[in-house]
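Given next, in structure tokens, is a single chain: the form predicted alone.
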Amino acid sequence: MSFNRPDQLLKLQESFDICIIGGGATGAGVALDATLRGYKVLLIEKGDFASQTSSKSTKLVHGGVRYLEQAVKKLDWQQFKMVYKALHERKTLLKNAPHLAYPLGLLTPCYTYWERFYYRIGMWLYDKISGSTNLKSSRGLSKKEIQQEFPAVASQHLTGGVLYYDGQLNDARYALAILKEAERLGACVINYARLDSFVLGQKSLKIKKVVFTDTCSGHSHEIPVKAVVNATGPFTDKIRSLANPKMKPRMKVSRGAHIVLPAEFWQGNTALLIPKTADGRVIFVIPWRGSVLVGTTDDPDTLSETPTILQEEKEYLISYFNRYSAKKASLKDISATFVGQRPLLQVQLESALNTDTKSLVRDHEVEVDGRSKLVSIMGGKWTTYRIMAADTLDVLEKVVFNQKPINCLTKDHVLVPESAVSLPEEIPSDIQAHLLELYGPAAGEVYSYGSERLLPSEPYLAGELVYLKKHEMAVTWEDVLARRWGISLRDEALAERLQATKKEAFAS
């Protein structure tokens, strides 16, 4: 089975019920839910598949521990609904797809008596919400436990902690299973493939056509469509505005900062969740694939395609990873830096310029517009993304096509179903750990494309090109390192000296 550009474009020549605009997690969710209820679906992507917001997270699959914490302190019910909803999907993404999301211990240090009742008690409510679906539960530790269990942990002043679970995620590689798997039931899936506008029925005004430019060949298709569903996260307002110049922003933008640092600096597979600084946000310090992953920032942003960190984000960061890290790091330090654009809600339009970002509900809305009849899911988290797109395809039966939804299918379906690998009994250890944790039972299948390394000391092979293009819709060099390998937003140093190996393998 391929999942390539050119098989794809093939498949133009169908008919479709539904064109989904963007192909990060809630794109690809929208895809196969569509597909499991047996609709003919297009999805379009500007770029490459999770190539913005849903490559660029904190790599969490949670509830947000900081968002039962304003739940609680301000009896908000909305805040409450929306942990209760992703504490319940974490499971689920788990099950779904397991060798690209797993539990994760994080370890909360408390620096006060007060601090260690406050903390145990919270993440003991974060377990009962969990109810069945809760992964490991939480427990509280003394200050002699954490030095003995936890000597990555900076032990002046503690005393003590709570340690609970959460999961982590491969981002990039978790959406491109939802598309892989929405494309084998007969989902036609490409990227980029930029919108350039819609055709709207000379009297009703709903969109009949959505006409884009695969851009590179640079070929304009104009394809028929029942209903069109946007899910460009960030970029929501853009298509919206496309579709009726006459409705109002909705969308605020923050961006997440990051840093990565080199695994030395971090000791352990168990995160470090840092509950408060000092202007109210919560940082996280994860082990994450050989490095560690420090962020993130939530700071009102200008949408852009291209977010990159400023010098007081990494100092910011850094500040506080050596707060509470024994090991030190200094700027120099740092391997890889990004940053994500969260596409937040504006809930009440009139005093949404004057609201802080932290302060905003990470929850999501469909919208379906009157008039060209755009059904938008605006909002939400990464950990919610399948319910986000059952909502979406429920409004949208309900609305657009008038009948009653279909049965969602996708919670018990597995995107990479286990199966046994196939792989020489003397392929190198490292190799074989990259291949297992990329491509989980698909491993052996990549090996067969040849076992030529890259680089002499790193377990990326010059037959895993030939497979990402073949088989990934891997169409440049940057598509391979930022998201089918992940390099680029862990080591930028070796993410060049890669691609300068093969580089003609691959459009720039």
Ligand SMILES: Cc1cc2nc3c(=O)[nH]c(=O)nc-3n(C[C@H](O)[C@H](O)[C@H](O)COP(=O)(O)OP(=O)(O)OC[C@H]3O[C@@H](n4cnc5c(N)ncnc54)[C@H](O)[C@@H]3O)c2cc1C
The other form holds:
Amino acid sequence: MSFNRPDQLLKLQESFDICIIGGGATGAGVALDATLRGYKVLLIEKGDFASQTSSKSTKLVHGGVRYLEQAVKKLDWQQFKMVYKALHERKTLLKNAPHLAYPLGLLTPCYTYWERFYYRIGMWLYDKISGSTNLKSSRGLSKKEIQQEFPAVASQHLTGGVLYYDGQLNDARYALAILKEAERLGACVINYARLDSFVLGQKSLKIKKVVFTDTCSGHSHEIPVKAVVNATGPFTDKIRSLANPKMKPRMKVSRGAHIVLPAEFWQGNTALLIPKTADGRVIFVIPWRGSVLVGTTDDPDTLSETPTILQEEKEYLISYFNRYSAKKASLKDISATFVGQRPLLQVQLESALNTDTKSLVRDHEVEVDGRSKLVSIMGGKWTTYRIMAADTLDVLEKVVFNQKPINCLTKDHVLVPESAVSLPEEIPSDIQAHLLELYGPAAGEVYSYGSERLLPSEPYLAGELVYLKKHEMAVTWEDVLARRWGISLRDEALAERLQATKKEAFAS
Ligand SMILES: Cc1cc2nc3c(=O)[nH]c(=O)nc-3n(C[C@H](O)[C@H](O)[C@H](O)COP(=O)(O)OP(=O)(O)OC[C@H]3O[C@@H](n4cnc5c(N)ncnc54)[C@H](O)[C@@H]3O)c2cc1C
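Follow the form predicted alone with the form predicted together with this ligand, if you could.
In what comes next, the whole complex appears, and the chain from above leads the way.
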């Protein structure tokens, strides 16, 4: 069986131990963990994998400098624990898929001597909490050193800065890699499969079956399952109310907008952390796959399938970029934009409903509905997806299966196995770099589908389209451009040119 829809649909004839709803980072993590524990797993995703929040993150694998600051200032033990967990998880994410997650240096510019001292101590603490999992030690820099080493930064009024390290990931492809591996080990994984309802037991009102629609064919499926995990991120409350209409909402949605600029606006490989904007936010300027990512915002929002950027968000992000960058940009230089919705967990129901989203803890919680036995995994962040999955299954096994949890095996599980087909050495260097960056050990196999370029000056290949359909379950052009290649999130004009070359290859 391969990772394509026809093969996965063939697996639907049987019943499953665990059905996971949602194919973002969280659902993917649960699917792999559950499969490795030996369960028969079905995962359904109503759109494409990672098409919601999980492909629209700032792409940092981080503990969260801002969360550490909040934890220390408010003596908040819960927040501190979350930073600790995430910091220790960074190295695992990088180790298990090194072509999709790698270290990133971030510079914090300082404008007073007090700030230099404050951030130096803060980053020292960040290193210390990471312990043996620290990626690289932070260091203080004088104004002169910044001018020499980081010419991209506007140096007016600087007193110095602090350089520290976190990770950066290709979020959409990381989710895909987790799902592909779960499938390879036996899970049934289907995109464009929308959960519509549950069939409940007549007396117990426990979930007995999931009812979902294959939105490509319109066919409805009713599949017996022993347990259901709701991993639908911002959509969590909708699924909870389908299982038990009496459950009160727990999620609060916050929007985060990003703009993307061409690489020429930010030279070098080091990112910038703007630690405090006038309205108390953190903004990053990040070199990202040949472009520059600037974001993000953090404002309460209403749930949407297709959140789009507002003019004022573009202006806000450009104005902060221009304050800190030596090379100035204007709105017309923006090559792409994207907006994600954070699935934030309301901790104390009544008070949290009126809470500013910037101060809600980005931790997670596993909830089991006493009546339907729906297991919902809520909150969290990309960096902690694996811990969230392990916690979810531990709770599910104890509460729903009434058994001692089986050991979690994901910590040392490499996500993309070595392939028997190697990449020829004498191919053009841009194609080689492109294939290795996206497919890692599978690059040779992808190249075996053909070497014809779609556009003369770009490394994207016609053969890749065949591979993406057969082995990465791409259904529409958007699946290819936004998530398999990630181009429409960086360069909307290039995305259009690529699509025009072979419009007929995928649905629009
Ligand atoms: C702007 C922004 C920046 C962020 N930056 C970072 C960062 O730098 N680092 C970090 O660690 N974290 C970051 N995060 C947090 C991180 O991105 C999220 O916590 C994570 O992606 C959530 O994943 P998820 O799988 O829970 O949700 P999602 O990715 O939203 O996945 C849920 C899935 O459920 C599916 N679904 C919904 N209803 C149904 C249904 N009825 N049937 C089937 N499927 C359904 C949806 O289509 C969706 O794909 C950021 C978040 C945002 C918004």
